[in-house]
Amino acid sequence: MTMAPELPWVPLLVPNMPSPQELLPWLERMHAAQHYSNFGPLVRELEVVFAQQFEMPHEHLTTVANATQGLELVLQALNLPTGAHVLVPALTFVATATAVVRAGHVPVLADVDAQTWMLTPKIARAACERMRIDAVMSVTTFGMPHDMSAWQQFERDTGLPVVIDAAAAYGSQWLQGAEGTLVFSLHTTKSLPAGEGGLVVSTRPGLAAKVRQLSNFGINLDPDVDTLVGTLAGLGTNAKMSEYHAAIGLASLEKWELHACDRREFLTGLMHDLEQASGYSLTWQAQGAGGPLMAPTLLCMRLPDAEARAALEQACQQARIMTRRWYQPLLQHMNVLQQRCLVLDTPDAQSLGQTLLGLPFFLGMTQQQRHRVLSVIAS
C-alpha cells in the first residue's frame, strides 16, 4: 500500500531578497572598484540615499554590520556610567536586552501598552518615578512606529537619552521633524533586506560619527582632531557593513516601494479573511501616534486566551503550518537574563505573552497555503 505524501510545511517567513540577476550590476561595480569593505563606495552610496530619505546631513547616520551591534555601539557612544539602568520593554526580541548587557549596563524591564504593544513615554515616566533610570531603549514592536515628538519631549523633560530599537521599522519609522536616535535592521527578513546590516540615524551631535568610529575598532580616521590618524581613540569592534551587503541593500531599494505596497495589501486582505474565519475573535496590534505600518514583514495576532492559543498551535502543527510565539518567553523568564535584569510590574506584557501568536506571512504565499491557514482558523 502506497502512503500518501505528507503536505509540505507552510513556512512562517520567506526572505524576499534580490535575484542574482538584479544583484549583478552592483557586484560588477564592486569588483571593478576592488573595494570590498572599510566604508567602500557602495556603502557610501547607500548612506547617501539614506541621508536623502531622512533629509539630514550624511554625518548624522552610519551603516553597521547589523542592528544588534548598532544598539551596542550607540549605548557605548552615549558614555553612560558602567551599570547604567536602561529601560526596555519586557515584550521584545532578546537582542534589545542583550545589547544593553553587552554594553555593560542593566536592562530594566517595563510594561507595554495593551493596545499598541509598545513601551510609551507615559510608561517610561512612571518607571522613572519608581526607580533610577539612566536611559530608555524603546522598540517599534513588529515595526509599528513611535511618535518621535513625544519621545523628544520626554528627553527634554527628564534629561535621559532615548534610543529607538527600530529593527523592524525601516520605511515606517521616521524622525517626523523631531530629534532622536533610531537603529534599523537590514536583516534578510526585514522590509529592506541586505542579508545582514544595520543603520544608525541620530540628531544627537557626534553620536553617529562616534558609532562609525567604534565600528572600525575605535580607530581615528579624522585628520581634524587631536588624536593621530590610525590611533585607537576608543575601545570599538569590527562592525562595518561590507560592500557585498551594501550591494544587496541598493538592489533591494530599487523595488522597496513596490514590495512595501504589496505587503500592505496582502496583510490587509489576510487579516480580513482571518477575522471572518475566526468569527471575529482575534485582536490586532493598534496603530500608535507615530502613524501607520508601511512595510509589514510578519503577522501576529492576539487570541482570546492562552487555551485558545494552545489549541490553535496544536491545530497548525497537525496541518503542518509553522507558527511562532512572539515574543516568548518574556525577557524576565529567560534564565540567562534573570540575574542581569531588574523587573518592574508588567501585567499587560504578561497577558500579551500568553496570547500572541505569529502565523505565516510572506510575499509569494500561494492560494493553497493561504487556504490551509484559513481552514485551520475556521475549524
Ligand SMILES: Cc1ncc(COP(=O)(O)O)c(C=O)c1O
Contents of the next structure:
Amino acid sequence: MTMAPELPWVPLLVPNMPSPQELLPWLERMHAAQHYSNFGPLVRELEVVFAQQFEMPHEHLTTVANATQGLELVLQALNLPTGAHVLVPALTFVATATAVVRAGHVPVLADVDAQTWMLTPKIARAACERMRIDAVMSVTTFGMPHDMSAWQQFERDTGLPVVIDAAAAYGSQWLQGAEGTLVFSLHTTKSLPAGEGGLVVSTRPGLAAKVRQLSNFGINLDPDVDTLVGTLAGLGTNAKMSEYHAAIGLASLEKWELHACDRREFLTGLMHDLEQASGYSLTWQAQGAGGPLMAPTLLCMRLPDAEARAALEQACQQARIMTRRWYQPLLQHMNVLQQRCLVLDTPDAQSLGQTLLGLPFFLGMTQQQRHRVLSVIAS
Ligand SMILES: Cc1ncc(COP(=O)(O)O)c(C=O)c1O
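Go ahead and give the structure of the form predicted in complex with this ligand, now that the form predicted on its own is out.
Following is the full complex, with the preceding chain placed first.
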C-alpha cells in the first residue's frame, strides 16, 4: 500500500535575502579592494546611507556585528555604575535582558501597555516611583515604533538614559526629529537583512563613537586624545561588522522599501481575512503615538484566552502550519534570568503571555498555504 505524501509544513517566516546575482557586484568590489573587515569601504558606504536616512552626521551612528552586542556595548558606553537597575519590558526577546546582565547590570522587569504591548514612558515613570531605576531599555515590540519625543521628555524630566531596543523596527522606527538612542538588528529575519548585523544610532554626544571603539576591542584610533593610538582605551570586544555582511546589507538596501511596502499590503489583507475567518474574535497590536508599523516582519495575534490559544496551536500542528509563541515565556519565567532580575507587577504582560500567538507571515505565501491557515482559523 502506498502512503499519501505528507503535506509540507507552512513555514513561519521566509527571509527576503538578496540573490547570489544581486550580491555579486558587491562581493566583486570587496574582493577588488582586498578589504574584508575592520571598517572597510563597504561598511563605510553602508553607514553613509544610514546617516542620510536618519538625517544625521555619520559620527552619530555605527554598524555592529548584531543588535545583541549593540545593546550590550551601548550599556557599557553609558558608564552606568555596576549593578545598575535597567528597566526592560517583561515581554521581549531574551537578548534585551541578556545584554543588561552581560553588561553587569540588573534587569528590572516592567509591565507593557495592554494595547500597544510596549513599555511606555508612563509605565517607566510609575516604575521609578516604586524603586531606584538607573536607565530604561524599552523595546519596539514586533517592530512597532515608539514616540521618540515622549521618551526625550522622559529623559529630560528624570535624567535617566533611555535606549530603544529597535531590533525588529528597521524602516518603522526613526528619531522623528527628537533625541534618542536606537539599536537595530540586521538579522536575516528582519526588514533590512544582512545575514547578521546591527546598527546603533544615537544623538547622545560621543555614544556611537564609544560603541564603535568598544566593538573594535576598545582600541583607541583617535590621535587627538590622551590614550596612545593602537592602545586600549576601554575593555571592548570584537563586534565589528564584516565587509561580507555589509555587502549583503547594501544589496538588501536596494529592495528593502519595496519589500516593506509589499509586506504592509500583504499583512493588511491577511489580518482582514483572519479576522473574518475567526468571527472577529482576534485582537491585534494597536499603533501607539509613534506612528504606524511601516516594515512588518511577523504576524502576532491575540486570542481571547489561553484555552483558545492552545486549541489553535493544536489545530495548526495537525494542519502542519508552524506557529510560535513570540517573546514567550515572559523573562521572569526563564530559569536563567529568574535570579538575575527584579520583577515589578506585570498583569498585562502576563495576560499577553497567555494569549499571543505568531502565525506564518512571509512574502510569496501561496494561495493554498493562505487557504490552509484561514481554514484552521475558521474551524
Ligand atoms: C527585541 C529584540 N532584541 C534583540 C534581538 C537580537 O538581535 P540580533 O539577532 O541582531 O542580535 C532581537 C532579535 O530578534 C529582538 O527581537
